[in-house]
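The form predicted on its own is given below as one chain in structure tokens.
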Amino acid sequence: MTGRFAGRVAIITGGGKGIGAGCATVFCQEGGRVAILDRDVLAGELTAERLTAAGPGMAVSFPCDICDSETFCRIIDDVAVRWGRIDCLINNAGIHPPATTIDDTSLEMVEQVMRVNYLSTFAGAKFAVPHLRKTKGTIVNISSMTAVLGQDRSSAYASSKAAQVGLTKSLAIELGPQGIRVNAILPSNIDTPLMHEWAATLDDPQSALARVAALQVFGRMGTPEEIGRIALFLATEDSSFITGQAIEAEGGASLDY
């Protein structure tokens, strides 16, 4: 088997759809073995079947709610046993609540967003590190440009994404001497189901999506596979001297901010 990730293993949370599926696609195209963790069982299975059929790599779906830390840990260990190694963890799974003012944002909502978007990232790293030490592997955290720019009526979401960046930098310092690199990708506007779900909470979803597309200098949103190619770069020796970085994959959207 050939490819830039041939013979190696990646775990991708939320890998059934959107950016996660884009990452899984790229890693499989480069010969990798990919464990797709997703609470959407059907989406995970369909994506795994499609990628395995296309080859040259393969994907296996593992039903998993990343907020269930016991199951999350067990599946990571199961992947290591199944394929004998783990080379990369991509913490991608996340939620974006409807646009909500701070007055209407309950503390329960904040806790839920932090649990899914931040605590699961921390947990995934914690559970994967013992395996990554053996392979001198990598962690890639999918954050968001909202971590540095903010977003109107999305204080809980933006805060959770900023927390991922802080974790990325701290873990890079801690784990670097052990040979583990940790980086984050900060996408701007990517054409994913999550983007469409967010737009659906607004008064005019189609106009909102058009405005979002126009923010990039290319006049379009990015694709999940474009983020996947950045993740592949960060997971291979091509980025061997890069760690603790928050890579802003934003299509120029912030240049004339």
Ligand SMILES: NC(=O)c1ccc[n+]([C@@H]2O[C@H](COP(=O)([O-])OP(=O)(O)OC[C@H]3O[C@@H](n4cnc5c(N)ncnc54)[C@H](O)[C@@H]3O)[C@@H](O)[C@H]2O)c1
Second form
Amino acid sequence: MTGRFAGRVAIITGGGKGIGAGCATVFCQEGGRVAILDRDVLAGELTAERLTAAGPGMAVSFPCDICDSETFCRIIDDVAVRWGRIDCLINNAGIHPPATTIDDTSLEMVEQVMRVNYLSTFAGAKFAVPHLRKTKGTIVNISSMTAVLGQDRSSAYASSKAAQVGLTKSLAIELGPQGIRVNAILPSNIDTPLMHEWAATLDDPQSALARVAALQVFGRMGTPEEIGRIALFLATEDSSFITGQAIEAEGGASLDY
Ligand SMILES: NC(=O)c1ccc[n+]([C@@H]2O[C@H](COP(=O)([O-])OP(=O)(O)OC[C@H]3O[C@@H](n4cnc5c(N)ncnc54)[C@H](O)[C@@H]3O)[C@@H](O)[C@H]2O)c1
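Next up, the form predicted together with the ligand in place of the form predicted on its own?
Following is the full complex, with the preceding chain placed first.
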């Protein structure tokens, strides 16, 4: 089989929809085998079926809530047994609570956001590293531009995304000598179900989406596949001298202040 990821295996959390599905699409198009770990069982299965039918790679859905660390760890080990290797882990699954002031943000909410967005990223890396040592593989963490820019009434979310960047840099130092590269992608605004769910919480969703699209210099949001192509670059030898980086995939949104 040909393709830039042919013969290799990726695990993608939250691969059923949005950015995760965009990554899965690109990795399958490049001949890879992809394990989609998603708590939305139907979305995971539909995406896996669609990608396998399109080829040349294939995808299999593994129902998994990544907050259930025992199941998360078992599935990572199962994938390694099933396909004999793991070359890349994409820690993508994440949540964004509705905009909330610090006064109205409960500590339980902070804990939940940190658990999904940060602790599961840590757990995924911890569980995958024994397998990645064998392939000299890579970890790609999907963070956010909010990690460096902040976001109004989103302090729990933005700090969970900043924590992913700190983890990325520290693991890059620790694991680099063992041949494992670790990088993060920081998207600005990407057209995904999460984006539409966020807009739906506002008074005028359509104008909110138009406002968000206008933030990028291209006047549009990014697509999940555009993030997937950056993830593929970070997962292959094309980026062999890059580790510990927070790649700002933001369509120029932070320029011209
Ligand atoms: N969409 C954007 O504009 C944007 C911008 C910056 C960063 N991000 C980040 O990208 C990542 C993906 O976002 P998206 O917009 O594609 O979201 P999305 O909601 O459209 O898709 C996320 C997927 O993750 C799954 N998921 C969520 N929690 C899970 C859990 N506990 N266990 C297993 N699966 C779970 C969902 O079922 C869904 O399929 C998130 O980490 C998000 O913070 C998104």
